[in-house]
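Read the single chain below, which is given as structure tokens and is the form predicted alone.
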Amino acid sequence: MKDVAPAPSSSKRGGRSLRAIRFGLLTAAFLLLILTPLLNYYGNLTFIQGWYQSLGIGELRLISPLEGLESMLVSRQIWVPVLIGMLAPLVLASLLGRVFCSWVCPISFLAESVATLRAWIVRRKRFHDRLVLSKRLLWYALIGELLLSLILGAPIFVFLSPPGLVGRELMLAVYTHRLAWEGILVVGVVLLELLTRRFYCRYFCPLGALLALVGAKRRLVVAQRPDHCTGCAGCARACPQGLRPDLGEGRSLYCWNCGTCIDTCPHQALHFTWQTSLPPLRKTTASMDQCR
């Protein structure tokens, strides 16, 4: 599938696009990893303290599943601690999918945004995706970063996190007025979105895989209505993961839950559904050439 839509036409749902919904909730995490080290440095209000690794909101905890997996896997000891500060983001991820991802993470806000000012440019609102690869480079990048964060003796994901490094170059730049090298990673990733819509995302995120297979049973899928879809492959085009939701990909590990395809769709065939199972994937002998 090449040919895609960063900026979608939207279905309205009382009033707003979830695409507009979602890009508000990703400005206002963003925001939160700014205005956090400004009012801890410069308010001494320390009340939020941290970032999407290890977030602290008074006497709350957050700590990113990877991270905390990682360090108790290289330490080969169990931190209660750890656990219950993984207990909350596991528990969204099994009930709502990778929603942190495509709605909270900033790697996605500064790909979005980049996206999103490529496309006012150069004044296109289809783009090529010029690089697609095996969806399972996915799980071989969450394999080779445990294995190698084992043989190294040293947690890799919690130092070269490009979503961590986001909030660790602007608590840098807060308190020391500088940035750190490994800030290079995260002007690579974002970079990399106008090779291929979320590229890093889709292929080489330990964290994304962590939380797509965690939320391999979620509850909140992205469902079809056979009867309103008239095959166009819209939300195909559309979709940030290069999925086919129309083929029954909404419920799969890869899907992400962003609803870039409910709203593209303008026979609304999709809507997210929530549910106690769920069905096997529809299998189907369609071709990819149909996306085209």
Second form
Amino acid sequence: MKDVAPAPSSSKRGGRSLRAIRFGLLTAAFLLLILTPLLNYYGNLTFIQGWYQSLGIGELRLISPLEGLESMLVSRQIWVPVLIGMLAPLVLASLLGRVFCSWVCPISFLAESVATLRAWIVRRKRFHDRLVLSKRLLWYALIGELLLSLILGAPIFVFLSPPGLVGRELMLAVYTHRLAWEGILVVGVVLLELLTRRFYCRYFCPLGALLALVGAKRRLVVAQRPDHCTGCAGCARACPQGLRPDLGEGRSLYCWNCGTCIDTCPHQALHFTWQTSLPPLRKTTASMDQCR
Amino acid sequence: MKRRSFLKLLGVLTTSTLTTGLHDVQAGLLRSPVRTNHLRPPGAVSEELFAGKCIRCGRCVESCPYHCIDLLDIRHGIHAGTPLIAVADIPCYLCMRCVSVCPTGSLQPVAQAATRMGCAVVNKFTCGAWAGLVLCRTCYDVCPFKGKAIVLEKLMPIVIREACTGCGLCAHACPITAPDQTKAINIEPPAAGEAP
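Given the form predicted alone above, produce the structure of the same protein in the form predicted together with the partner chain.
Below is the entire complex, every chain and molecule, led by the chain shown above.
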């Protein structure tokens, strides 16, 4: 309840502005998935095609890095257009980290909508994460997914990735007026939100793992002003990834730069910074261990 | 004790499924959906490569102005999400829009005349012209390579294998439908290993 009213100091900066911008972008990204097939089917405009597996805007083609990687690994062929299509997302991830996950991904949009709806229904602001696993599971998910693909000889994530499935189901609904069975996966993943916030994104999303890996030395990080921090741990409760921004985990591999902690902090102790020189990653982890 | 019995049950179930059902499951998971009158879009790489190369982005489906390409679902195992054209329903008009948007090279640029989605085969037992019942030359009339891919010999249609693109216009237009939904002229997919 007390989180509802923003502290007076944070209202200067516009209070929950980051969250509003981010949710706006998530909504726009989701609307794109609905509008594209509608325009393509009824308007025959095929200027924009596809969804976040591969999005074509005119001649510009974007390819999701994991899907492109899987395709090349399994077919054992390097196809240059795939590499070019993967370039933009990879550069984005290497500079900004996992921002696709928190600012664009349709699963994030659905999960956040469910969370908002739930908060509105039960009139409570915060929920406990009922099931907290090791964050390292994310890497095993990526390795396991790639291994399974190579063993089966067919890419798995390309047809079972929940973000991709959202786009595919919406397109199929418009084009064939039916849905595919695998869409149940999306429902399952979104319902897991009720168990733990962003449960799938935190522990099992291979694409998120790849983007996190690419963004290991990202430039945009959540930095902390230690002199402003009162140790209230409000950011830690707010973090959808279950991290501790107050202990410097805003610089860790697992942070996806959603900015929830920045919005939440009543003392403006957290902020986005653009690192010009790369910090030694080991040192921050060591200091985190000390804090514990 | 409860947990142990549960685990035991789980183990027994897994091993029994693995030993008995694995072969069927594997066959079902890996079986290609390409069959008579159900073909890959033009320029597709060979069927052995297709499931691995295609990233299921669906852009071929969205860009097709005739809405002839469909996406497969999870019931087709590893081929889920790949594009397929049921030419008897809506044939391919070889506009090559899907090829131009494919980001992975699963559909590769190919000239219209050089496309080999499959090859038309006349069923001489059901075809009215071959049976001598009617003067039907629908397949010949609709063929985009009329006179090259389908020729008339004594008013009977004959497919020239070397020139047939497998676009399916003939199968779509054929007025005769057998009880098993095949037409009197059908498109057979390229044989495995054969360059498409």
